[in-house]
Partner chain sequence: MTTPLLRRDGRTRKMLNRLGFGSFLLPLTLFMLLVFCLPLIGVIRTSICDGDCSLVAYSDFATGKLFHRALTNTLSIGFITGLVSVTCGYFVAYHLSRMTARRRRLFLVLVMLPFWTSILVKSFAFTVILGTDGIINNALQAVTGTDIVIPMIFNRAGVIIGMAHWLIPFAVFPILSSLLSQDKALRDAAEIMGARPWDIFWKVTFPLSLPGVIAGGLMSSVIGMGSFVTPALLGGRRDMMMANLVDFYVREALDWRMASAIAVILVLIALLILSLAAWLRQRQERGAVA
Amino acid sequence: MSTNPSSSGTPMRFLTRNLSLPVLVTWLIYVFLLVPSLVVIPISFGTSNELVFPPQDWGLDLYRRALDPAEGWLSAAGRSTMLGILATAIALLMGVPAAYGLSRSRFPGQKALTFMLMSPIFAPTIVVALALYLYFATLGMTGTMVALAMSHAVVITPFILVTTLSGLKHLDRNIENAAMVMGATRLQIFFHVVLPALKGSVLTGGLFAFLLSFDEVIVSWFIARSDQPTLPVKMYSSIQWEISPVLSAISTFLVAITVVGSVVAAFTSSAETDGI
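Taking just this one chain, and keeping to the form predicted alone, what is its structure?
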């Protein structure tokens, strides 16, 4: 005799079957961490000169102020965007070949070299920033865009390395062996076989690296010129002296950029896993 699913507690069984305690706790922690980032969105549509939640009056005044060139937010955002592009390009040029070499070679000191390349992740950011400042100060390059891009590249290259190594782990070596049997050199195999197969991992790593560079404060604070701050440094400086409600509009822009970047990265990674 069949039973009616709607009367036998099917939704409850579905929840208990798919929502185990660890999964439920993970979701609760995720929501707890995410909510503060979302609170700034309704505040950004307020018209008050103070941070008020929920806003008493609604409007786009804060966005108009954020987009006003006289406020300096647009130039800071443009500077951060250019810096992120340059740093990501440098990190890709260093990280992808390094990952390929580490994955396909065996040589003395390989583990030490891998640890050295990954060390910016483990070391406190302020220690890395101070070391970079002293290094570029010795070279007389502090305050230049080149030094700033190279400093950011040092910080974000490990993330390129991790994503590329992950992609190489799933790449069938028989394809490379077949290309080698056909007479291709290592360089030809890298550019014509490996890189096309790794485009998803490289793009995902590049997106995360760009977002990390765009959001970097401490290294930029040490290396950048005080009269040409990046967007995160300008936001941090603004918080030190006054808490402007315009910051909520800027934060909403950053949340949107992060969400779009994460979705594109997730889609790219999923497409590569599915073999698209």
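Here the structure is a predicted model, which is why all the values come from computation and not from measurement. Here, rigid core means the biggest group of C-alpha atoms that superpose within 1.5 Å across both forms. Numbering follows the first chain given and starts at 1. First, how it differs from the form predicted in complex with its partner chain.
- Residue 27 is among the residues whose C-alpha shifts by 2 Å or more between the two forms once the rigid core is aligned.
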The other form holds:
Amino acid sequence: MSTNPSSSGTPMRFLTRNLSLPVLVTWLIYVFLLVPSLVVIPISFGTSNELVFPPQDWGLDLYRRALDPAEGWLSAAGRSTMLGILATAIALLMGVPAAYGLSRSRFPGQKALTFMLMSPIFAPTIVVALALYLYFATLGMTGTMVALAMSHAVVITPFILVTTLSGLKHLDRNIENAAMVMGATRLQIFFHVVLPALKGSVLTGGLFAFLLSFDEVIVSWFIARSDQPTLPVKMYSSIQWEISPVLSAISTFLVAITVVGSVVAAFTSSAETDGI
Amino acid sequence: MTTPLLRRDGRTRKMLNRLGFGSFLLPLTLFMLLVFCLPLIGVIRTSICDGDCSLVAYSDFATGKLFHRALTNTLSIGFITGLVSVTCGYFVAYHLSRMTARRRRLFLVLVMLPFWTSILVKSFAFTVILGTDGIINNALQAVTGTDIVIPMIFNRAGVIIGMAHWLIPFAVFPILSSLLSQDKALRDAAEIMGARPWDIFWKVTFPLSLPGVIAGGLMSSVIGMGSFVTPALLGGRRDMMMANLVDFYVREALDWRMASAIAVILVLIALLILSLAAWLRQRQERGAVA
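Now show me the form predicted in complex with its partner chain; what you just gave was the form predicted alone.
Up next: the whole complex, starting with the chain shown before.
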């Protein structure tokens, strides 16, 4: 009867009347979230020596300066890239087998061990930074690439654990059991069965670990030599002391990397969020 | 072939397998013990023993004015940003939860992009946007024709804006997952019973999403309390937080003992809040069973 259209019509009107304000607020929050990442892009194409938005003249001066070896941005970026690769390699080499060991065995104290391996995520970064600074200072290793790579590995390994563990959860245990019945050793199973199947999550985990390391500022601020800064450390001191327009070119470069990372993240994480 | 032999064979095999798992876990465990746990123990040790052994750093902390301010700053900024992040995060999470999965994947990029954007890029951007000669103030002056300047940077407002921007995604994810796990039939039932959308939201959707809200709030508060970059770059001198104080004592005062003591206290605060979160979740789960 007529109840159907009216009952579906009233909530509709309520929806538009009551929810328009929340939706508006939501869009304002989206804008707030996006603007800082996007505003650096037009500024980076300005030419003046002052930060103006929108720029008066357009040009690539700031990029030329960012790429000028004398400014040191290029070498800092190179250092961060190398550091990221090293730290990610260390984290993958230890993290992926550890995740496999955690997911496929039961032993007393397992919860405590898992908590210990994950705890760099929960600990305030400044505390981790201070701890590693004091530690490497006592060992006389502050400022070395080895100390930096190990410090970054500590910070990013938990993320490798998380991504690998979630990948392992989706893996069919029967395939491993079949391999074991056929006489494969644990090591053979790991290398010939598990690792190939995990390729995807190991790759995304590695990508995020690299981005985290590339972006890491607090630990590096404590450990890196001040005359050999990583890219984030150089940015940090630059924002702190003199806000150079060159930063907008560097930032645009970083945002470009981020766009790739966040698109990948959205498409990999959505599988989990949808599953819930 | 005797049975004992077979059994022993099975046992050794089992043992080997177990050792196999050990060898998978051993490298990382050793690494973390050596490069994470040992350094942390070093911090605790340094906070008590640096040359001589005493609790002087802690008693200084308990009585000092500077420390008192850093502690109140840390707690209040952490609490306020947690609140702001959860409020903003709820709007976003609710919006995302009412979409089709395909559309949500697209919109999640809007949350992921700021999540993955370097905190330094954001800090730089916020100095350009919020500064006295920044985009907002310039636009305001152009529109009003006055030379009005709203101070939004190098003060508490700057810290809160910058930190909320950083922490909103951390609040969105737990809230979104608790909203998505709700049974839609409950809302349908409420609607059939004549509840209006607003009532459905406040009496069904919101209470059911509380675990996510609490998790998101505590998480963003804890992360906010440990933050270092945002207060250093967007805050004023009076907004120094405990993390900045650690930096100050390492770099300028060269007092490792004090820096370590502050770090220990910061960890204790974080642990306290995290265990509160764990306790709340446990209570929630027990309530759900009962």
